[in-house]
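Coming up is one lone chain in C-alpha cells, specifically the form predicted on its own.
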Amino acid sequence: MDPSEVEFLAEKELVKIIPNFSLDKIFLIGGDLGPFNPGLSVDVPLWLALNLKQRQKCRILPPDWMDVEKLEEMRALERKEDAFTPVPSLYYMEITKLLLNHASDNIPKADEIRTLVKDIWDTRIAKLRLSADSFINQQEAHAQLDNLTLMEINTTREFLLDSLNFMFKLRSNLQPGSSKGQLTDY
C-alpha cells in the first residue's frame, strides 16, 4: 500500500462543515449526509469537504484535537513515553496534510499546527526506527505494534520486511541439516 492509498481511506473519515447552501439529505452508498442548511455544521467525509470548499460551498471546521495546546501536550507525552500513545485520530497526519493543503483559511495558527503535527510525526518515526534497530538486534520473531497508524507502519514496511527475510535466510543455512551457501527467496 503506498501513501496515496493511505490518503485515500483518510479520506472516509468525518469532519464538520458549515454549508453556505441549501440541499436536502443525499443518499449515498456510504451512507445519508445531510441535511445541509446554511449556518448548521453537519458532519461529512473528508472528500466531500474539500470538494465542497473547492467549490466555496462551506467553511471546514478543524477536528477538536487540531488544537495548539492539545497537540502540544500530545507532542510533549509522545517525547516523555517510551512507548507509543495512542493518537487522536489514526490518520491525523493525512487529514493535518489535506486540511492544510486545501483549507488552511479555515484552520487558525495553521502553521503552528504544521509544526506540531510534524514534530510528533518525526518523534513517533524515531521511535519507531529505534524500535525496529531493537527487534531486528534481538533477533525477534514477532512485534506488537500497538498505536501505530498505517501511515506509520507503511513507512518502515519495506524495511522491516526485507530485514526479517534476510534474517530468516541466514537463521535456516546455520541450522543443521540445511544445504550450507543456498539462499532461496521467500
Given for the second form:
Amino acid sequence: MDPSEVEFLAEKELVKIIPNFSLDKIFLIGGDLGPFNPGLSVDVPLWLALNLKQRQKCRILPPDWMDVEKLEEMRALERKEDAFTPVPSLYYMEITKLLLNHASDNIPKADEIRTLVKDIWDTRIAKLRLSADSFINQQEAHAQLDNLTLMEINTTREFLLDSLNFMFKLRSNLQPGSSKGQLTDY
Amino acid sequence: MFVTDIRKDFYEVVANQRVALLVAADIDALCACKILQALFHCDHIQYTLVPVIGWQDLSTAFLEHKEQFRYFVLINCGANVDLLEMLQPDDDSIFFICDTHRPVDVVNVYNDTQIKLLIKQDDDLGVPSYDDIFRDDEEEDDGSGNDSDEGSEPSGKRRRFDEGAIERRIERQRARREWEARRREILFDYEQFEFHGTSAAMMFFELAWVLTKDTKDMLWWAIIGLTDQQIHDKITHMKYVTDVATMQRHVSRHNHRNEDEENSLSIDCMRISFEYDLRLSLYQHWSLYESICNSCYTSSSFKLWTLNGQKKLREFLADMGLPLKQVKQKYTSMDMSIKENLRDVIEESSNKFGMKEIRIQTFGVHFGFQNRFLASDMVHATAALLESTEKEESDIAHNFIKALDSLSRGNLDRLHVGIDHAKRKLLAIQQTVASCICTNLILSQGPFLYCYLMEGTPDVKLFSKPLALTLLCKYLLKAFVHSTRNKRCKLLPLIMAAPKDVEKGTVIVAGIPPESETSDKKNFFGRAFEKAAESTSSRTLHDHFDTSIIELKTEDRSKFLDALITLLS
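Output the structure of the form predicted together with the partner chain; the preceding block shows the form predicted on its own.
The complete assembly is shown below, putting the previous chain first.
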C-alpha cells in the first residue's frame, strides 16, 4: 500500500471548521454535510476542510488531542511502556502532517506540536522494529500488537512480508528431500 | 470608463465567466497576475493566461481568443492607446484594463460600454474634460443647446442668400476651427509626456482586501510590484514613499492579527516586516563588498571605475572598521558582531562620504529558518528570470512562466537561480557602465546624451531586452552625472541603443528622462521617437508598451538620430 493511499483514507476523518460562507446542507455519497453558517463550527471531513482552507473559506480548529500538554503526556507514556499505548486518533500522523502543512496559522504552537508528534511516532516505530526483530529471531508463528495505526503497519508491511517469505523459501530448501530444487520467483 | 466599485463592477461580473488574462512582461504585471490568479483559484473562476510583450502580441492573442472569451483582463497594457481602434472587437467584448501607463487614452476614458479601467482616479491623471475633446458634429453654435442638425452644411438645401445666415455660418466655422485648434493643443499637452501611475499589483491587492481574501502572500506580491516600480525608476520618490506607507498599514494589520496571543506563529509562516534597509542590491545573498561594487547608488557615488574610487571604497570600509576579509565573504558567513549594527554603521560612514540616501524604506520577508528576502532581491531575481538569455530558444512564454513560478513560496530553488542570474546581470551592467565611461562612449548630441553599444561588447545580448536596457540606462546616466564636469550635460536625458537582433539587423533604442533630485519621471521620448521615425521614414517598430522603447533598423540609426536632434533642439 502506498503511503499516499493511507493519507487518502485518513482524509475521511472529521475535523471542526468555522466557515465564513453560508450554504445549505449538501448531500454527498459519503454522508450529509452542513448546513454551513458563517461563524458557527461544523464537522466536515478533512479533505473538504483543507480545500475550503486553501480557498480561504474557513478556519480550521485543531482537534482536541492536538494540544502541547496532552501530547507531552502521551509521549511520556509511550516512552515508559513497552507495548503500544492507545493513540489519540487512528490517523494521528497524517492529520498532523496535513494540518500543519496547510493550516499551521490556525494551530497554536505548531512547531512544538510537530516535534512532539514526531517523537511519539519515532518511539512507536522503534518499538515496532524491535518487535519485528524479536518475532523473527524467536521464529514465532504469530504475534499480536495492539493499538497500531495503519500508517505504522504500512511502513513495515512490505519489508516484513517479503523477508518472511524469503526466509520461508530458504527454510523449505534446507529440509532434506524437498521437491524444490531451485528457488522460484513469485 | 473608470470602475468605481471594483468588487461589484469587476469581480462579480467575471465571477461565473471564463476570462482571458493578457499580461505584459514586467514584474509589476507578474505580481498583479499572481494575486488575480490566487483570487480566481479561491472562487474557481476559469481563466486563460496569455503573456504579451508588445502590441503585436496583444493583437494576435486577442484574435486567437476573441471567439471563446467575452471578458478580457489586460494587465499593464492597453491603457495608453485607443484599444477599440486597434483590436476592432465585437460589441459584446468587454475589456478590464489595469495599467500603470499614463496618460490614459481619452477614448478609453470616455467609452462607457466596452472599456472598464481598473485605475484609481488620482488627481495626477489630468484627463481633459469631455466637452473639450468631443462634440457632436454640426452642433448649433448659438449656445441654446438644441439638438444637432441632421444635414450637412447649411448651404446644401437652403439657398437663401440671407446676409445673416452667411454671417452666422462663417462665425460657426471660425468657432469650430478655434475649438479644434484648442482641442489639438489640449491633446498634445495631455499626451506629450509618458509616466506611470499606481502599481497594478497594489490595485489587485486592494480588490483582495475588499473581498477580505487578502493573504500575506498577496501582500508580499503587492509589495514586490511596488518595489519593481521603484527599482526600474517608473515612479517618483514621493509617490513611492506614499505607497510604502499604504502598504505598511496593511503589513501592520496582518502582523497584529497573528502575534497578539502568547501562541506565536509557526516559524514556517510568512512574516513580512517593514525595513529601513540599505540601498545595496542583493547584499544578503552576496558578499557585502560585491554588493557595494555593483549597486548603482554606491558605485556611482564612489566612482568605482576609477582608481581613486577604489581607494575611496577602501577608506570607506576602513572608516567603518570592517576588515576586507570579512567584507568579501558571503554575507551569511560574516561575523555576527559585524552584522548586528551594520545598517547604522554604514549609514554613519556614508554620510561622511557624501551618500546621504544609502537607506531606503522597503519590506522584507522571512519564512522558515533560512529564507530571508528583501523586496528588491525578489524584483532583481524575477526580472533576471523573465529576461533570461540563457538558452538558445528563449521562448517568452517559457521565461514568463518561470518568472511567475519564482514568485511562489514553494519554488525557492527557482528563486535562487534567479538571484544568480541577477548577480550576473548586475555585474554585466557595472562592467558596461565602467567601460562606457572610461572610453567616453557617451556623446552629447545637443539636446540629449547618446550612447551606442557595439555588437562585440561583452554581455550585449543581455541588453537586448527592455527591462535590462532601462536599468543599464539608469545606471549609466547616474554614473555619467557623477563623473562629468560639464554642468549642462548633467541635465540632459539619455538615449541608449543596443543591438537587438543580429540577423534582422535591428537595434533597440531606449530613452530616459534626465537625472535630477526632484525628477517627475515624465518621459517625452515616446512622441519624439514617433515623430522622428515619421519624418525620416525610418523602419521602426513601436511595439513595446512603453512608448519610449523602440526597435530600429541599424542602417537607419544615423538619420533617425539627426531627426531627433533637430526635433528636440
